[in-house]
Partner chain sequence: MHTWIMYDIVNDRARTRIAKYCKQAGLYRVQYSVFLGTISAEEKDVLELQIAQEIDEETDKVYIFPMGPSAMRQTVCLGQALDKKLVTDQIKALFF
Amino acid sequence: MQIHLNTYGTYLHVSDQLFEVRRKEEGQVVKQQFAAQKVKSFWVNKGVALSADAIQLAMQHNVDIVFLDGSGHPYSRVWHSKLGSTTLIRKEQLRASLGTEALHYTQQWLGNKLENQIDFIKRLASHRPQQDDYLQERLARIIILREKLISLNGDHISEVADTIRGLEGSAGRLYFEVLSAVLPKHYQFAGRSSRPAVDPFNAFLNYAYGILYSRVEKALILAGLDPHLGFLHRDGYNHKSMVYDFIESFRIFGEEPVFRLFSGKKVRQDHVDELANGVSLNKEGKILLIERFNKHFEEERIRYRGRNQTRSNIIQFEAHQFANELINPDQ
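Take the sequence just shown and give its structure alone, in the form predicted alone.
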């Protein structure tokens, strides 16, 4: 169970060894209780308080507590201090970052990302014969960019990093042009924007990516990997480079539910608040997105390696697979 705490003035504490969420609605105090064994994580927004007892109970049951900013970007989390795995994985991750493996994995993850974009556009094209010429032309260009990306060679990723970023950026611009072009006129947008978003689509997508970043970070930690030790993304103070590398194969998990909300005309103008230089998702918008995202991510199952799996489980499996490959390269 994923619990999002969005309401200003909400208080999370412990009562009778249960998590208790207390908030006011129309002047009345409303309480909800949850067994610790059933909670996977708390997503905490601005204006929410929690007790030390709640943190202790969460750590005893491996419940993740993630703090989100107004754009949905995770800026902090509470997680127990145990490593939970062997340090050999992190040593091998560092070794791989300095060798040819870094380029191999980066091409694999970004190749998956562009393949997901291609598949999604193909599905959109199958229902939009009136836009087929336009969609096929964009598809062909993204396919060429993917072929160029996966055919790059080098002894170290730094030799081709700028080329990779250029190819990925070009594919991304084409992809989001397509998503905008097939939406109803009043939902269309002019490319990606963040901090702040300048349109509702980007406000929803930024928030979905923010949730996804945190899910990927948790998967990496559980697999014994260092979320800060990346391959393509540059090192920086407290920069979670591996999260930004590893997420590429899974960005579609955030993009598809957001697109479906807009193409299904579920989003209203009052789901966002106007800012001086953009828009921000408000409480009603977050509720709409989180319900759709959780259903897509935690409940719906897709075919993966011969079994039906949730997208949440797929990310965790891939993180463990990556860790195992690092310490057992010959298997």
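Instead of the form predicted alone shown above, give the structure for the form predicted together with its partner chain, please.
Next up is only this chain, free of partner chains and other molecules.
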């Protein structure tokens, strides 16, 4: 199971080779113990303490420890310092980043992203006949942007990188405008915003993307890929460029559960806290989001390459598949 530590003053340590979560509830100290093999990951927010012994026990059992900031962005993680696989994969990843393959992969991933947006709008349209004209018009524009994007040519990605970003950005603006337009009036929002989000929809979406980033990073590491070595996203000091590239095909996994929470009118004003210049998810909001996200991501199965798979497994499978293609380009 995942254990999310959100409450100020919560302490994670080890007792009898078991993880123990200690916290105060109405003045009383409450302890709960967990066997190491039952825990998959700890998600640690601000104001939580953990002991070196807890980190050691976690590393011995391949338990992932992820640290999140207030908007859900995973700013750090503890994971053992071994490569997930052979260094050959990283060498090939570097080689691919310098040639035409980088462009092909980027087109494939962004093509998937826009296709997911198109599919989602089509599904929305099928239940909203009164908004059909509006939806079909936006849909047509995104379809054109996608065709332009996948038909770009170049010897190196840098020649067309700005064009790619422009096409992707235009599609994104149309897509989020559609998501807002089909929501009830009081939930509507004006485009994307982060750090801080200016409205509840963006606060929920940023948090969902944050969880997804962390899951994609882990999938890449386990497949032996370097999360920092991107194709489209520039190399920067400590930038997880490949995470930002590879996540594109899977952003829908975060968007759909967030959208459903809003369209199903599950989100209330007291799920977010007001900041000076925006809003952030509070504890109740996080619980609402994470439970819905987990159900969508870890439990529901969708048809994928002839089998019923969870979305979580699909990401891992795709990361392995990508690594295999890099080292066996002929297959």
